[in-house]
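First, one chain by itself in structure tokens, the form predicted on its own.
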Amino acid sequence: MAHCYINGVGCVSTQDTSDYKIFLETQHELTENIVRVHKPNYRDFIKPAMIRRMANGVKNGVVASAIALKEANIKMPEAIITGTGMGCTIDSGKFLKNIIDNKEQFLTPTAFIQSTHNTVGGQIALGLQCKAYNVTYVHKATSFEASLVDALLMINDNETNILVGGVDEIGDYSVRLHQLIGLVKNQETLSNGLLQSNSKGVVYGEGAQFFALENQKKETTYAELIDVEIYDNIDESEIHNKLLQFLKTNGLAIADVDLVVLGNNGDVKFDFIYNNLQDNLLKSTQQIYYKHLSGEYHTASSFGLWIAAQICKIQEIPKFLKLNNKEVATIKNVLLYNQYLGENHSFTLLRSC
């Protein structure tokens, strides 16, 4: 197997990220139960008369490519890859409206076209003129993972760099809608932390978050992407044993993890999924989390994958992403477990350099 190595992040999330030499020297926990990303100067790149007719997502995908690819000094992806969960929500609400308003009649179609779930990836492309592979995966929760394992594949493939990323934005139609059906946390129950929040929902973010990968070790290299497993439905029993083989697969026993991401997002009703696997198979691993800075939204997983990179770099964890005491002299080994509603689980290695 060829080696992958993550050697550029950008990060547009809901915190102050956008500077990939900066990590979280600012912060606050979230205390609504809808957020928004930090919104960096757009005009450092895109160009002004594009920036009103891009979609938020589409804007933050393009801020945060181009921070990855600059700082590993990529001027020309091999390869675009994309994962969203809900795409650009905002124009297709905006297409949705038009065509009840005008009565299905007089509709222009810019709305419509640039609703796509491809637009992100395809807006990186036409900005850097790359007619390489240019592939968007929508697939829930994993659809950033699923990003990520196809790029695994090319980085074998003789493919000697990656661009690969995930986004997902606010639309107030979908936000109103996940309300609806109890997938949105109540803010007052917000007072006391998420974790502490002990209520259903969760609180509803958005972000975007790319990654230069390559099979060549630089200076500016994070870590080493080692391997990417997707489930789309676990029995909860099995959880253990699917990690055990994941782990052992790549030659690691679960002593061997000196650090775990997990995605608990404050959700009573899915959050014992978590917690079963930090009171007993985890209990002597070091555990960390995220979503009570990034909300939760279908890639949200790419910002806990943010998260593991600047760790295995600088070799620091912040407190407040700390859920346990444990301590370990060096972190090299990484594991990252996510899934949302249940579903769509997602196991992530990787190492440090």
Contents of the next structure:
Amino acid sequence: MAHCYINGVGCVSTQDTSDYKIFLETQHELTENIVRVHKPNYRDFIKPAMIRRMANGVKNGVVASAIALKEANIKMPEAIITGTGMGCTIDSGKFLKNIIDNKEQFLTPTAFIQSTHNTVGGQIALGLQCKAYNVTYVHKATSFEASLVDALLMINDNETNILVGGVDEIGDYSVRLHQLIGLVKNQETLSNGLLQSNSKGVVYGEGAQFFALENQKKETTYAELIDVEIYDNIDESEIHNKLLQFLKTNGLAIADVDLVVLGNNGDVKFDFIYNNLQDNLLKSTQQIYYKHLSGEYHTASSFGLWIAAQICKIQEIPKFLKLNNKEVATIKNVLLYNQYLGENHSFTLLRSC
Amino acid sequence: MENLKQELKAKIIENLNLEDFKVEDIEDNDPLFGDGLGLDSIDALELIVMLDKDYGIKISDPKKGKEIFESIQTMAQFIMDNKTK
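Okay, that one was the form predicted on its own. Can I see the form predicted together with the partner chain too?
So here's everything in the complex, that chain up top.
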């Protein structure tokens, strides 16, 4: 098995995550139920001629990928793998609305071109003039993890570096549909009280996180990506065993896990799945969460990986992420567990270097 | 004619998302493609659809596009001569 190291990270989120130190100092409470990204200066990363056609998700993905590649000093990745749950919903909505409004006449090309799920990966490749493997995974809340699995397979298949990321954007129309079917909270919920909100639905967010993965460790290395496992549909009662099995496959027991990063999102209908793990199997393990800062979206777990990678490198856990008071001297093995709406379960294992 | 030129400038800025431009930044004879506004072939398609949708003009000969879309002045003149709505 080849080693797979996270050597560069880029994050555009609802917080100022241009730098991890800035994030630690300025992390702010989310007060609305639909939260949008803290916009970077897009013009620092994208040519003006290209920027005017890009919707937010595309711009955020391009910026996050540029930051990750620059940090890892990779000029041309050997593969670009993107995960997105909803794709480019802004332009999809625009294009579909045009079809209806204009009775299927007068359809313009821009929104159509930009509306496909693989627009982000395509625009990153266009910007870099990268003609390498370019794949986008669309598997709801395991879209990002599916991308990680592919990246791990490619590293094992002797590729030396891979750009991998997760992107989703808020499209007004698609969010309205999410609201109509009760997936977004009705009442305003503060981040700090997210897990105590005792209400259905989530605070809906957006973001883009990219990671430069390489088979060589170097100065910029954050952590080693050990393994990823996905279960789209399993019974809640099976999660306990699946988690133990995942650890065992990687030569670990629960006591070896120094930190678990959980995807709690404050949805009273499904957070019990996390709570059962927290109160039982992971009772003695240090626990953190992050969706009170990022909002929930299909690739929010990539924000979780961004935080986990930072913690592996810096070996410090900020208070505002903690779910319990357990502490360990050295954080070595970090487990991420995520699910959304009781399905799309994923386990990701990192090891600090 | 003057109103039409102002209307075209506003429509081009909005439809092509030219965030850096205001109506007053575009001169009537500025080239729309190349060194002027820097429009490209995708924008040309957007403009063709705009003529059809808003002014009822179908451009049947693509070779004419180069002359029609040379500037706001040429576009406005073409619309004045050919509009059906």
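In this text, rigid core is short for the largest set of C-alphas that superpose within 1.5 Å between two forms. Positions refer to the first chain, counted from 1. Just so we're clear, the structure is a prediction, and the values are computed from it rather than from any experiment.
In the core-superposed comparison between the two forms, the C-alpha atom of Phe23 has shifted by at least 2 angstroms.
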